[in-house]
Each structure stands twice: as structure tokens, then as C-alpha cells.
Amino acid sequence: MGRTIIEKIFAAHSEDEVAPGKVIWLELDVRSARDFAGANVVKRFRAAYPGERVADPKKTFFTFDCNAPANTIAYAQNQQVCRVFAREQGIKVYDVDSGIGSHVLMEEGLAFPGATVVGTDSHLNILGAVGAFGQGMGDVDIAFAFRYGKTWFEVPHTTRIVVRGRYEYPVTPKDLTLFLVGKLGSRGALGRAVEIYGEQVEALDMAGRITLCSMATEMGAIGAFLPPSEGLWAFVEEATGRHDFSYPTADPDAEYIQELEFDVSDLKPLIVAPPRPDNVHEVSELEGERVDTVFVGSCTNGRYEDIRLVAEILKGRKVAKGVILKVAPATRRVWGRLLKERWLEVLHDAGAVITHPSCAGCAQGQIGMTGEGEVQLSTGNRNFPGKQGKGPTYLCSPATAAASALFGKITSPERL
């Protein structure tokens, strides 16, 4: 019997029989914590494993994003405790002027077609846009990786998923996600990896796979993985320094638990609804409703192409009186470029409010927060009550805050 491409990657870390189902021992790639929860797999460590060493410190690291640069004293103590240990073992620390762990990580190259790796991150999953297995697991699992180098885990079942048709601008990405959630539901993959397919994938940039994969977790999956492309392997290759990686593809054999088709031909730019990341509609059928803030970024939507987008529908433009828009790149090599081509400049003359890349509003660390009453639109992937504050919070594309941020309501990217 052929194997998904989860089972594949599993295999190839594993001595253990890999079938859906089976518990094995996976060896991991990398072992990574953030600044959440950082301090707590130290501590973890220090109980449970007194004066022992990381398995390995190469393959071991911390990413500092969630709240960067500290902003609280308690936060500030947690990234100081991880420097401390990282500096005692011998650990590389992506510090607070990184950006978002898991871009950084697939930036750096440490997580490739192939790779397996574990943080403290609940979007870690995103890897699958390189074609890894990133998989977020509690401090207690962490710990343990970080001295042993393994993990154990259960074999998932897969969906395989074939999207039918094309779309076209104003339609993006971050739509195509919005409407695969939409239909599957927060729990519409639980427990299950997720594989999809189609001509409109297949055609999607590198920013657009982060996108797409990062929103695994809102459809209850344990990861999205994806067909290869031409801007993957460009996006592998600079940032590996190597050509010679073989990407997981499915078996045509392959056994898989469910599988799905939809057609995105008459697909239009979508929107969240408070309360839950599932609550779909069509911009059109909310046009009109006010909003207060926007907030561009999170590793869903602030990649340089997402950011880039903003600035080209708000160039020449102003924000609307009284909106405020938040603008936060993924990483600092995204702000660099956004910085030397100047579209920083556009998005300050435009009115923007621009910060250091992080997870910024999507964690509670920095900008993005709302008061109680205050509408928001965000491109990150949580609307949750109390996730970016007290104020409702609707989800929705770069281009659809670019439009709204315009004209101060909820407005298509259509009517541009």
C-alpha cells in the first residue's frame, strides 16, 4: 500500500511500523521553543534532566516573537531565562529582531522538504509550505526534546482535498483559506494531516503557501501540505544554499481517510465574522459596517508580498479619519526589503502605524490589541473572543483591510 506524504516524512524518521494509527518514535530535524512558553521548557528541563546536555545544540533553538521587544517585565525575565540556558548549552537564539520563529526557521533553511520539527508554537503546522512537519506540543514534550532529540506521536489519517478551478484578483490566498475553513469547519480535519491539490495550488507563490498552510490548525489539522513549485524550490534553494532536497509527494496508492473536492471558479473575497475563524461570508453581505482599527501581519499575511499589496492599493491614498492601521512585518528580512523598495514610505505617507517584525496583535504582545467596542479587521487567523482584546475582530485578506482601512468600513477589494 502507497503512503501520504505525512507517512512518508514519518518514515523516513522512524523505525517504528508507520501507519495511521500506529504510535511511533519520531527523530526530529529541530527542536524549538518561542518566548511563550520558552522559560518553561527550560525550567522543565532543569527538574526533570539536572546537569544533562540538549541532545543536540545544533538542531536546537529559541525563537523570541510573541512579545518582541518585551513590552512587560515578565516577558522580558522569560526571554533573559532562555538566553541563560541557551548561552549554558550552547543553543542558537533568534532574539527579538528576528521575527516570527516559524518564517525565521523556514527563511534560515532549518525547515525543509522533509524536516521534522517541534516548537512551542500552535501554528508550527505552517511548515507544511515547505514541505515539513511542524507540529506546537506543550513544554513537558518540549523538554523532552530538547534531551532526547524524539518525540513520540500517532500516525494521523489524511484528507486529500482537489480544489477545481481558478480565481482571479481581487480574489487572493488568503480567501482561497478563508473558503477551505469555511467548508471544513473547526473541526472538519481534527486529528487528521490535510493534502491539497489543484491548478490554483499549484500556482501559488511561496507567501501564498504560508498563507494557506498557516490556517491548518483553524480546520482542526494536524498540518496542510501541498504539491511543490517552481517558487518553493527558488525559496528552498536561497535559503539552503542547496539544490539536492527531495520533496515528500503521496504514493498514487496512497490510502487516505476522506477526500474532498471544491470549485473556487466563482469564488469571491471573504471575510470572518466574529466569533470563530469558520463564521464565512462574503464581503459584499457585510459591506458598510464600521471599522475602527486594522492590522496588517501575523504569519498568516505579513510576508513581503502581503505587506506590498497593502502599499500598492494605499499608495497616493490616505487612511480613513479615524481608523488607525497597524502594520507588522513577519520578520526583519521581510522589513528590510519593504524598507529599501520603500513601500514603508507609501504605507507612513498613507497613515499607517508601522512596528518591528513579530507575532505582534495576534499574541497580545504588541500593536493589534482593541478595546472593549472597538471593530477590527485582521489578516491574522484567530477571532476568538479575547484573542486580540476586548473589541470584535473580523479576519479577512491584505487587500480586503487595504480597501476597508480606505474607506473606514468593511469594504470588497472589488470596489477599487
The other form holds:
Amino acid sequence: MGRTIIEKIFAAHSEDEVAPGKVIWLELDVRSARDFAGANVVKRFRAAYPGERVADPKKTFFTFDCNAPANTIAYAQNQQVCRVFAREQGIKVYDVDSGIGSHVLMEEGLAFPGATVVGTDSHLNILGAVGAFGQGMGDVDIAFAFRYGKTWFEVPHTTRIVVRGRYEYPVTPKDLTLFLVGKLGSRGALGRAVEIYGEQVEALDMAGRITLCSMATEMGAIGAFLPPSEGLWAFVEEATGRHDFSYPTADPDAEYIQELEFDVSDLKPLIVAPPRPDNVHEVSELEGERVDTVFVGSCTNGRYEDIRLVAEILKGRKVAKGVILKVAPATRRVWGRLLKERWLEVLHDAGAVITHPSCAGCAQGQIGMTGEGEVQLSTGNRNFPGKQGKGPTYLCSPATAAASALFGKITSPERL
Amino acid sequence: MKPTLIRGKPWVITDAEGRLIDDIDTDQIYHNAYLAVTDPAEMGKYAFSNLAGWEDFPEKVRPGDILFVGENFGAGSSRQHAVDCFLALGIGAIVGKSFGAIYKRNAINSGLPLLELPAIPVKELGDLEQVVVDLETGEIKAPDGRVVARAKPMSEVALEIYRAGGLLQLRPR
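Compare with the form predicted alone: the form predicted in complex with the partner chain:
Everything in the complex follows now, all chains and molecules, and the chain you saw is the first one.
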């Protein structure tokens, strides 16, 4: 019987029989923890395995991104606990100057086509963007993975989605992503893997692939997987210096638990209203609502392409009076490129406040939270009540965020 | 050896209208305001402190009690706190229509029994002072022995981890 993408990846990393519903022992190419839960991983490891070594320090990493550099003493303490453990064990730390861990793992070539990666980030399945299996886990799981380099996993069923048609700018990969989240709902793919196909998907650049895979979590999915694309290969070759990867693809006779088909030819810019990510509307339905704060960044939309697009829209203009535009690049590499190409200067001149790479507001990090009644537009992936403060949060594309920042109210980029 | 028959008062997590609450996320179970707490024993008092109508749950619940929950329980973040807070209160098992994928793993790994039951008999459970949950067969019985519902039994690996007292007590095969 044929295999789906996740079954292919698992079969290459396990001696057990791989079939949906079966529990297998899975070899892990990368085991990581971030500053959130990292100290708990260390605490669990020390208690369960006193005096013992991690299975392989070269495959074990810390990535600090939640609160970077720490702005609370508790986080500073937790980061230092991880650093001390890392020194003892010979583990590399991508410290508070690096950016979002999942993105760093891709840029550094540690997550590559066919790889298996675990960490304490619930959006680690974003690594589907490079054809890797990524999985967010709790601290008990990660302590075990550090020690043994493997974990148990129940092989999920796979849902196959085909997206027909093409859209045109100002519809963007984020709108495609929100469209699918809206169609599937928060548990439409609960406990399953998802494969997404179609001409539009194959045309996505790396930033677009990242955006699409980043919100598999908001569909309840174990992860999302895409066919390879030109944008993917350019990225992977730069990250790894290698040209010899074989991308995991599904067999023609692979078995799917569900097959869905959608048409995106008429897709319009979309926006998520409070209080949850599957509350999706066309931007035009909500146009005119006041906006106080606009946040551009996160693992979903913090790439160079995302932030450059915002800068291009704002070039030579100013954000509306009273609107605060906050920008946080995903990684140091993204930040550096935007800086050297002077896109940050464009954003500065438009009135933005720009910060160093991190998860920023999404993880109660360093670019400010919202107060009660403060309406926020975010390019992130979650808007649960209270997550980023007391104010209501809407989720949208970088283009919609930029257009809305210009007018101080929810505005479709179709108006630009 | 850990017991595979769990006996306790059933708590059906419903809203003001008596309907099961779906999609209870980890921020509602254990809010991120208390993430800096690292001592599991301290986490019990924050369980459901951000779930409307259930803020006083930690004061009412007793060790061994059993939770019955809706769809996608534990959606959202990977925080172990959202499992540890129930362990701290001595919750014997959680029976739910479905669970968030990461939450399900975290519970299994910490030795908190989870059972999946697609149809929760809300009214019937509300009338019972006690139920017995059989982790091996999935049967949920009233004190008189009557089977109230049949959940999916726990998987072999989940039972193995539970019996060992948690994943960290095991070695991989």
C-alpha cells in the first residue's frame, strides 16, 4: 500500500511498521527546547537522569525566542538555567539574539526535507514548509527526547486537500491560509496530517510556504505538508549547502482518510475577528472598524518578503495619526537583510517602531501588549482572548495590516 | 502498580446552559500568567482559573474525581502546566469527546489517564455521585455496576507509560 508524506518520513526514521493508528518509536534528527519550557526540560532531565548525558549533543539545541532578550527576571533565570545545562552537555544555544527558533532551524539547515524535529514550540509543525516533520511537545516529552534521541508517536491519518485556481495580489498566502483555517475550523484536521496541493500551492515562495504551514496548528493538525517548489529548493540549498535531498512525496496509491477540494479563483483578502482563529471574514465585511495597534511579525508572517511588502506599501507615506505600527522580523538574518537594504529605514520614516527578532507580542514578548479596548491587527496566528493582552485582536495578511495602518481603520489592500 | 479502575465523582465541564464546552484551550485550563510556576504542587490552585463559571473548581474537586469534557480539550500551547495542575489536584482521569494532539501526549507522558468518548452522556453523569472508569476496557460504570458509556480503551503505549508512572520512568524500545 502506498504512503502519505508523513508516513514516508516516519518509515525512514523507524524500524516499526508504519500505518495510521499504530504507535511507533521514531528517531529524531533534532531535539530542541526554547526559553519557554526549556528550564522545565532541564529540571525534568536532571531529576530523571541525574549525571547522565543527552543522547547526542550535536542534534540537541536550545533556541531562545519567547522573551528575547529577557524582560522579566523569571525568563532571564530560565534562559540561564538552559545555558548552564548546555555548557555542561556541549549543546549549542541559539541565544536571545537569534530569532524565532523554528525559523532559525530552517535557515541553519537543521530542519531539511525529510527530517524529524521536536521542540517546545506548539507551532513547530511549521517545518512542513521545508518538507520536515516538526512537532511541538511538552517538557516531559522533550526531556525524554534529549536523553534518548527518539520518542513514541501514533501515526496519524492524513487529509488530502486540493486547492483549485489561482488568486492575484493583493490576495496573498496569508489569505489562502486563513481561507483554509476557516473552511476546516479549529478541529477540522484534529490529530491528522494534512497535505495541500494545487497550482497555487506549488507557486508559493518560501515565505508563503511558511505562512501556510504555520497555521496547521489552528486546524488542529499534527502538521501540514506541501509538494516541493522552486522557492523551497533555493532556500534549502542556501541553508544547507546541499543539493542532494530527496523531498518526501506521497505515493499515487497513498490512502487518505478524507479528500477535500476548494477553489480560490475568487478569493478576497480575509481577516480573522475575535475571539478565535477560525472566525474568518472577508476584510470588506469589517472595513471601517477602528484600529489602534498593528503588529507585523511572528512565525506566520515575519519573513523578509512579508516585512518588505509592508515597507513597499508604506514607502513615502505615514501611518494614520495615533496608530502604533510594531514590526518584529522573524530572525536575525531577516532583520539584517531588511536593515542593509534600507527597508527598515522606509518603515521608520512611515512611523513604525521596529524591534529585534523574536516571537514578540505572540509570546508576551517585547513589543508590547494591548490594554482593554485597544484594537490590534496582527499578522500572527492566534487571537484567543487575553493572549496578547486585554484588547481584541484581529488576524490578517501583511498587505491588509499595512493598508489598515495607513488609514487607522480596517482597510482592504484592494483600495491601495 | 497503578490502579486501572478509577473511582470518583464525575465533573461534567459545561457552560451556564448545561452544554459541554468545546475547544477549552490551555490558556483557559492554566493561564499563561502563571507559567513561571515550576513546582507542580503549586499548579493545582490555578486549574480552570480562566474558564468562566469554573474558577472555583480547585476548591470543590477531590482526589480521584473524574473530568468529562467536550471536543478538542487542551487545544493551543504545549505547556505541561495544563496537565500538571490536574495531577496536583489528584484528578483520576479525563474523559473527553476529543483532545488537542499535544495535550493528549502531555497527559499520557505524565501518567494522567485520558479516554476518548465521542458521545458524553451529560445528563446521566450529572445524576451520579460516583463513576468507575476502567482504563483497560474503556467502560464507565455507575456504582450499581450499570455501564453508562463505553469509551475507547487507552492505547497499549499509554497504559505502559501510565503503569510505569510516566514517560521519564521508561526506556525506549
